[in-house]
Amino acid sequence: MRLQDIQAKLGGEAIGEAAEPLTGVGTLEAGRAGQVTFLANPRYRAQLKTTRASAVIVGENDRDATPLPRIVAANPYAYFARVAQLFEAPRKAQAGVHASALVHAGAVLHPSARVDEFASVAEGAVIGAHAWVGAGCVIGEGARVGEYTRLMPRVTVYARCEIGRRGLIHSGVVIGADGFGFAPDFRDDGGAWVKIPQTGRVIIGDDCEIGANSTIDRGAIEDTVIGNDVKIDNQVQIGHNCTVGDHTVISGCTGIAGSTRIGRRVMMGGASGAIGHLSICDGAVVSAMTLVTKSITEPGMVTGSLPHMKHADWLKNIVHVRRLDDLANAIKKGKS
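In the form predicted alone, what does the structure of this chain look like on its own?
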């Protein structure tokens, strides 16, 4: 692929030699001859002088910062992502059902769909055009997998849950397990937790990606709903009856308790969390390891974690934190 081919497909302005063949993508620091790289963060501008890549994608402010062949784009990072897709086109499903797969006679498979080794597709399940069900996947009764969606090996989709079109669901994901719903019924003479039947579904929109070993619980009565173009990292837990708006991204190890309402284009950093029954507005950014304990009503970044420090300093500082309430009360008394 040549730079002029890329520019013809994706737009932007090509500057310099555009006819030399390119073989792939690389980073500024480790790029090799034949690769195309990008500069999106000005702190790495000095690496333009030392990179061994053959071409670079830059923003308007850096159009003259290098003599290398280049494409000037409004968003170099997003442009680079699309270039990488050109070089690494995903495999297309080759239609067919492996002999070891168990497909119920009442399931509906599009002729172009693929079902791999030891997968199970239950009665009433619907597998769309060009969808790919990987080895060992389990598709429950009445579940639906949209066209061009790929389930990597060992994904479990519980009964009646739905996944939209062009999704990518990675290994170990569980969609539609019971939400964590129990009513306490304890008395002096005993008692127990009473399970609340989880009769809702999980509905996942189009163009979503869900990382390995993440779980999305089905609703207790109403559905858990994931919007379009939502990107969920590995080992994320989304509780029952949550809603996640379009274009939201959720980083690894995040935990979202039940009935949380997350808006559009929200960004949740790694190991962040929400305690449930609250709302996070459109455009909010939750920093890594921040715990959201009340609704966020204004877009922008929120942070609830402390930067790391030496252990001895932490021990001294936490003593003061524990005494903040006493200090506040003393101040109030002094004012009165």
The other form holds:
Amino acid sequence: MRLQDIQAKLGGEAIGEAAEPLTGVGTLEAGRAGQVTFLANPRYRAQLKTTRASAVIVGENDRDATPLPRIVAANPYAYFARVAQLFEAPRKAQAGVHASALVHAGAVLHPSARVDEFASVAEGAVIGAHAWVGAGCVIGEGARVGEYTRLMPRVTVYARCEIGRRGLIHSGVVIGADGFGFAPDFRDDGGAWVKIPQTGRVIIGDDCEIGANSTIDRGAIEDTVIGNDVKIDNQVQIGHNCTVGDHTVISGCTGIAGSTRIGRRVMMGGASGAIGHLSICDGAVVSAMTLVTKSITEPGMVTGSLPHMKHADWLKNIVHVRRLDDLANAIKKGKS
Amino acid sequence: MRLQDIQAKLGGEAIGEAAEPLTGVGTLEAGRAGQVTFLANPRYRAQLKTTRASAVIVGENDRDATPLPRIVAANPYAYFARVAQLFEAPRKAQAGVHASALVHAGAVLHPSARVDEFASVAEGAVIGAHAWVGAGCVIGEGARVGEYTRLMPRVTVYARCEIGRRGLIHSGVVIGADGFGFAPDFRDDGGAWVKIPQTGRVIIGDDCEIGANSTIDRGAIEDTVIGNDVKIDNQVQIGHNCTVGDHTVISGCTGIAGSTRIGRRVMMGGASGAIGHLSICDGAVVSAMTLVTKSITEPGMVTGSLPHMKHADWLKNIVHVRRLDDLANAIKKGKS
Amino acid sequence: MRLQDIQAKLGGEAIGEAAEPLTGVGTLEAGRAGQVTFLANPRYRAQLKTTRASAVIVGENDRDATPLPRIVAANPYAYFARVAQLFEAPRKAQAGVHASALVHAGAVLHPSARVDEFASVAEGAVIGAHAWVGAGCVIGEGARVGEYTRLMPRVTVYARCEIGRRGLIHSGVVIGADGFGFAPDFRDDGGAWVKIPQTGRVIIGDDCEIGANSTIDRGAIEDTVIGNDVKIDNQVQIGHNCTVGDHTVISGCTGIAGSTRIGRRVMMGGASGAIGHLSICDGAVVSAMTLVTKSITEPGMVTGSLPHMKHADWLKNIVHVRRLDDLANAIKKGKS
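How about the form predicted together with a further copy of the same chain, since we already have the form predicted alone?
Okay, now the whole complex, with that chain kicking things off.
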């Protein structure tokens, strides 16, 4: 592949041509001959001088920042992503059910779908065209996997849950386990928790990616609903009856309690959280390790983490947090 | 089913009768004809006027708050939970071992137990009456699964661990992996961590539910012990040698370090935590994203999270946390 | 086994001899006749008087602190760990591939390796001598498992990832899922996230242990690299392109964002975190639930958690965090 070929496929303006055939992508710092790299963050501009990559994708502002063969693109990072996709061997599901897989009677598989070894597809489940169910996956009764969606090995989809088209679900994901719902029924002389049957579903839109070991619980009565083009990182937990809007991104280790309504194009930072029954509006950005305890009603970033300090400094300072009210009162009195 | 039938089974006082047969449960907000709903939280009382559900469960205080056919119950939420259970199709384990499952010689299965496809039950394991081992589960040597306990697909129970009766263990749960125990053995010229063999077990009581992808480690020498009627949400981690008392509830993403002793009817909020070797007394409530660093000795709620604020406000304010000791000293001087 | 036998194998100085054969290890508090215990933490010295264990490992300082048969060792905790290992039945992988396992054509298994039921080993994968692939594991194309490494049941190793020698990987671990990388490509009239193909690998050194349900993502372009003798607890998430130095320990529920560089002998506390693209130097210690937001450049402990308090106190005090800047200004004015 040459720079001209890339331009022909993806647009942009090619300036110069790589001396050697292009065989893949690399970083500015570690890129080698034959690789295409990119500059999106001006912080790394100096690396343009030292990179050994053969070509680079740059933005309009950097059009003349390098003599390297280059493509000028409006969004160099997204352009680079598409270039990387060009170099990726397409992983098309080879149609067919492995001899060791178990497709229960009453499951409906499109002839172009693929089901790998030790996977199990229950009665009434529907696997769409070109969908790929990886090794050891378990697809519950009446669940649906949309066309071109790929489940990596060892994914569980509980009964009646649905995943849209072109999704990518990583290993260990559990879709549709019971939400955490119990009614307390204690009296002085005993009692116990009474389980609320979780009879809703999980409905996931198109073009979603869900990271390894993440979990999305089914709704208690109504459904848990994930929009389109939602990207969820690893080890994320989404409670029952949440809704997540289109294009929202949720970073790893985040926990969303039940009935939270997350808008469109929200960004939840790593290990962030939301207590339940609140709303996070479109365009909100929640910083890492920040707990959302009240609804967020305007876009922009909210933060609630404590900066780390040397432990000795922390010991000295943090003790005053328990006395802030006294301090504030002392100041008030000092002023009056 | 009619309201009278429900009352006959579950008690309470029925007032009026639904116009149509009852076919399920719903929410006040989205309930439809044929559904039973409930009012437990007075905040939603206004919805009594607009609900399209056919009947409602209410508390004594709301006996006259609606003309709808209703049942008056002492605990309407718990009553509703039981109504919902009535409508749930009973999922009784159909006895039998799937042809593809692997039951090793020396495993003891009750004739009424069920073992699904690709599940593996090791030598010496005991599966109780009506227990249900889901697809792809792995039951280690000498492990025990109590009667009527259901393991959803892809659960691992390590060797010699025990789960009581009527439990529900969701997909991806790992019971009895090694606790995190290593002795440092470093010298100036090298060294390494020395593993402490984790030879204890995990013992789980009756009526417990454990959420998807949660993990409970086996004890180092003594056992990790979970009481009866303990409810654990998704992605919870419980370290080696912890004990958890009866009726305790642990919300999602919580991490409990080793040798923590948690009492009865404790409630751990989402993403909360406890550093090890401390006690949390009966009836304690730990807020979301709160880290317990000292033993809790009286019931009631403790909190240690930082409220989120606009990022600009956070930048302006949080910098002073590192200077709290200086501020406190300045106030002291100002007052002297 | 007698105390003399232990000394012969592990060194140290034996004083006295146990009255009965030694059959295992125990704690000071709960140890029984026939068990060996240890004292490493002086806090527990009083238990030396009451223990019913038959022998004890002590440090030089405690040589004369007990009349019990004992071994005096420089590092009693590490010595004890080795004693416990002596008593552990060696779990050698019995060579062989279970009849139900699926080893794809082109996989290379050492004759001494073991592959259990329902495990799947893809084309080009290499399983080393005495390695043990547990039930239900899925080993991707071209992945490598080093000699004597044991994968407990239900581990996924994605294509081309590598695990060194003598490793122990617990159930539910996912090695090499895609890193979380998407380029935003939104315009006023729409758009979507564009996936950055994750083409790097995960490379894990020798003597590593990885806890249940932990996840380590493959690199975007370059690799994610874990050193030797790294110990990772349960439910840890390590993002793409991270590097982790030798002997580092990462406690449960910790999340490390992408491209973080963690040094040697670092200790990450439970539920700690690091935002990406920063460095944590050799010997740094990060407290539990502390978020690292800037590079750490000197060894020692950093902390950034908020202590828990009674909820009423928290309500009263925490409100002032949002006003710290005002308080600080009030003090300044008061002083001027």
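Between two forms, the rigid core is the largest collection of C-alphas that superpose within 1.5 Å. Residue numbers count along the first chain shown, from 1. All of these numbers come straight from a predicted model, not from anything done at the bench.
Novice: Cα of residue 22 displaced 2 Å or more between these two forms, core superposed?
Specialist: False for residue 22: its C-alpha shift is below 2 Å.
Novice: So with the rigid core superposed, the C-alpha of residue 329 shifts by how many Å between these two forms?
Specialist: Its C-alpha moves by 4.2 Å once the cores are overlaid.
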